[in-house]
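Only one chain comes next, encoded as structure tokens, the form predicted on its own.
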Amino acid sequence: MIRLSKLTDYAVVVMTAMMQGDGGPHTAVSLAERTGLPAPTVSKILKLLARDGLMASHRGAAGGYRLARAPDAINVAQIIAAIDGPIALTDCVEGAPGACGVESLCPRRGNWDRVNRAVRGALEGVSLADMARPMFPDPVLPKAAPALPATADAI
């Protein structure tokens, strides 16, 4: 099963919460309150995102964190890489020497590269702005059916 880490999921939650703010810097505590996530977790996420250039940090009494770029210029693949490292479905795709003991004998390596590129491309095609949009419009409640006139037969 391919599954993103909870930390990556939470990073998207934190970043979309920042988009809904007033545009000023956000602290880990304020984001924790807004999202319901523990403050230490939010702090860790902010530091990882800042390290990879997705957040800009500002020190001082009025300091905090801001998105380093517009939400439509940040994609899901960048968020995943900032939190979990490179997107690699198998050890051989990751590219670390010696990661796979049968790499030199494996005829499937090129195929996994193709799959990995497809997955990465799909993730690069979804922006943070896309993730902040509701998937479905607000539900439209059906109108109440008009009352039928009472007839003598119904009595």
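Could I see the form predicted together with the DNA next, after the form predicted on its own?
Since only the chain itself is given, any partners or molecules it might have are not part of what comes next.
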């Protein structure tokens, strides 16, 4: 189903949660409470995001995390890259030669690259601000539940 990992999903949840409130730093546990996610998991996510420079972390007694950039300067491609590693759909797109089993027989040894580029472009086009745009002024408040068109939408 080509799904991205649940952690990445959570990362967006956490980051959107950080967008609200004053500019002060958020601690891991406070974010966990607000998102309803387990605290250790939130901590893990924040660490990964900080490692890639999407978060500014501040240690010590009154420390916490803060978004490193404005929400519209962060796109989902960056978030995915931080959690799941580089965006590469296949093995053979990497630098490592021999990663692919059928290497010498395979006709399109570099054509997935075209697909990669297309997907990456699509992902870069969506910013964190876009993801947070609708509903979130405060609590749940699903204004009549958008009623997704269900399966008819999946390819």
